[in-house]
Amino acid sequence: MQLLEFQAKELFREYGINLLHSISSTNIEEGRKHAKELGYPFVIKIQVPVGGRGKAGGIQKCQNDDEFELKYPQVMDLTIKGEKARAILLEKMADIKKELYLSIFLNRSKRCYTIIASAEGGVEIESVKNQIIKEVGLGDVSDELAREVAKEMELEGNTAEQFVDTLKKLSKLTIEKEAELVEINPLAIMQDDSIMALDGKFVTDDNSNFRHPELQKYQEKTAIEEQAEKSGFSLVELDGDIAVVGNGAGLVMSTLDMLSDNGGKPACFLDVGGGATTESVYEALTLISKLDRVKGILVNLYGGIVKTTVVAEAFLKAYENNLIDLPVFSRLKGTESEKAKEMLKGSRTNIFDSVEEAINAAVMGVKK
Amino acid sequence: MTDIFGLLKGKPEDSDYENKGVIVQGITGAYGSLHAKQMMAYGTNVVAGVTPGKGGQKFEDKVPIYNTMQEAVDATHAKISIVYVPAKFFLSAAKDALNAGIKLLVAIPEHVPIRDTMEALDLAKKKGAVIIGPNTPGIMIPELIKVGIMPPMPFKAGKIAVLSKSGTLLYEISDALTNSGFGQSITIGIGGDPVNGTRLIDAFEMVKDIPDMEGLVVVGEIGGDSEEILAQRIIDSGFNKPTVAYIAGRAAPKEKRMGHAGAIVMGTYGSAESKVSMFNKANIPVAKRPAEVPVLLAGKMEKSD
């Protein structure tokens, strides 16, 4: 999960990383109070869990009340990469001399923490030039390594000392919270040579959540995604009209690809998971029935660990309880698939021998 | 590089040739006992189980259960173990196994914290052991040994190596291969996690020189850069056995995790386009759908004849 900037900054503050004064709000009344507290000029920053905010107009300078009244609602109404504003952060304007880049991430290929730093920050990571890359192992960044990075960035004196301090604090934060990625971009050198984190990005390793109850409050899921997680399946909402249900993340992704290739639009990715039961699949169908845009359901199962009959039973129960009156297009293969097909005969489920046929029928079916 | 066939099969002069012992960690759990039974039914030589506190009992009236891996290894001299414990206990189970001398550890649990995986890998490296997974369906030599949870029906003995990030796609694509007359020499599910004990490139190194392996199928998905690194290695090493790839997730939206913890595109990192274009550079065709894999492979086989 990616935290919002102000949430990442809460963690930065806890670890003593230098920040400008900033306050987050979710409505303009709150915002007005904060504007008074901060005093002009400040920056209005949209809080969304994606990058590219600046380019999309989500970061605006603000000099006076009139500008505030105009810009706050404008920024609040933006949608960036499909994400609506969760909050607005007001932050004091900074007197910047130079922008740097600094991040620590869990390097999947090298299997260790890795530092990326650059003396040229403030742009997206893809365009950060002259990257300094250091593998850290699984422990803290040492004084020695932090100094080496500062030296390679050609930082000197007090600025170098502050950078070393920031890097070490960032490393402590990354390790203690088991983050996948912590990024400060830009990390600014101010006119007085002090160093400040002007932005913050923090990506958690959700699998370690059980060790980090303190990060629970940042969880942000749609009600449906939350319910899915509780019931042991995985669901991602998409904006099409055909719900895609299958077992195994790879197979469901593969089904989405084929459906899109054939002109269909997926309404969701639903992996019933290796431990699927009739109850959990029924729960999944209940969630799908609540998505108004869904006009049909495409089922692609390769029964290995999961018995196809378990899924068939869930569908029969759903028909019996009038939970779904949508057409269902399914391809069932593997464990007990003959029995499952027999069970579904005469029901609203159309059964196909190949996934191709099921997909084509689904695409045609929802067009009607 | 680890001699994976040596570990799973052994050499003809060994007393346990083609009958290597496997220890099941977590054998009394619901999942562990179900799959221990299924592995035994497939012909895998399950020699011991481990469940702390249940030492002295027997599983299915014949497999002895021990409290620790050290006891199990001392009694059986097995080099392979399979772990079925909940994710939060994985690290301690892995340490127990590696410290006891296990050389091939198959890690089934899903949702293992990345840091725990990395610590287990660090220890495995020091001990000269290999970890497959976590979040893997396992590894098998069809019709000989199955160390995993895969259903038996899609697989048939043969000469194609299949390496896959996804479990169900491994079954689906092996099924398509089998139906087209391509049996498998070995199949390795590397798992869908961001950090795998055995990456695609490691799995490739394990299988590439096997004399009776005549073709390679790589099943990848969005996220990470395993596929790109593998494609580069194939180019650099001049590997020229017929190879076909499949990549799932072309239609997945960016910055959304598609079930597997590792299946996420950040910016352009981990995108299907990047993987497909690297495979194309390596002269490896990428199938648009699972059913196309055997068709493309047959084409490649014909050309190499």
Second form
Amino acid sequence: MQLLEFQAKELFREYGINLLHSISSTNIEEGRKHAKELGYPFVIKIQVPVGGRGKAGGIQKCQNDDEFELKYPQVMDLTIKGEKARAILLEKMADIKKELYLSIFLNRSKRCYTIIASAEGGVEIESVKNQIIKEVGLGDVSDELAREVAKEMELEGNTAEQFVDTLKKLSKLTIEKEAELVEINPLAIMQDDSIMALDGKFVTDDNSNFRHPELQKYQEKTAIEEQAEKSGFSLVELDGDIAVVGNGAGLVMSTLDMLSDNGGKPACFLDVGGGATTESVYEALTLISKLDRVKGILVNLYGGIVKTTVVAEAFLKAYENNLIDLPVFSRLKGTESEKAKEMLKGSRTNIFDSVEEAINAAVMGVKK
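Following the display of the form predicted in complex with its partner chain, present the structure of the form predicted on its own.
Single chain only below; no partners, no other molecules.
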């Protein structure tokens, strides 16, 4: 889960990282109120979960009411890399002396957190040659390491002290929230030598989100996804036309990849989980039936804790109640799979011996 800039800054503020005054809004009426509260000049910043906002015109300086009325709707109407505006952030104008780069990310190959810092900020870090890279381990950044990074960046005096403080706070945030990446780009040195985070990026590790209910407010879900969660299974809407159903996130993810590799487009990720019942699978099918773009259903099920007959019963019930009128392409293995296949004989479910066969049939069937 990647947070928007204003959401990342809420966390920065919670951890005492210096920020300019800013307020987010979702419509121009709110924006007008916030403009009066902030006072001119300020910057209008589109809130989308992608980079390249400045180059695309998504960050605009605003000096007065006339500019606000012109630029706010222009920025709100932008689409950047396929992403429409989720919100608009109004932020006080910064009097910048120099821009730096600072991030901490989870380095999976080395099983530790790693700092990347640079005296060149405000640009993509990949394009910067002089990167300072330090492995942290899995604990907080020490005073000694933070000062070493500041020294290598040639920071001195109060600026160096503020940088050390910011780096330690960023480390604390990263570790306590179990983030995969926390980035400040740019981290600005102001004319008075103070340090401010002018932008923020925060990416969580989805596997740890259950330990952080305080982050759930940032998770954007459709009404169907919320209903799935309440019903005890996982559903994520995608933009294709083949619904993918399985038990176990790994199995469903691998099925999605195989489907995409074979030219299919997944319409949703649906994991019925290890505690699935006929009722919960039926509820899952009910939600799939509400996805208008779905033209077929691909089922890849390995019965272990969940008996495949439970899923078969749910499909038969869905057929009986005319809940689904779509072709179903299924591979069933494991507990009671032979019995499940017998139950589904003569139904609209096409059963295959391998997932590859089921995927090929689904792709061809949807095209027809």
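For clarity, a rigid core is taken as the largest C-alpha set superposing within 1.5 Å between two forms. Quick caveat, the model's predicted, so the values are computed rather than measured. Numbering follows the first chain given and starts at 1.
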May I ask which of E220, K55, D77, I116 lies at the hinge separating the two rigid parts between these two forms? E220
How far the smaller rigid part rotates between these two forms, stated in whole degrees, is 14
Rigid core fit between these two forms: Cα deviation of K290 in angstrom: 4.9
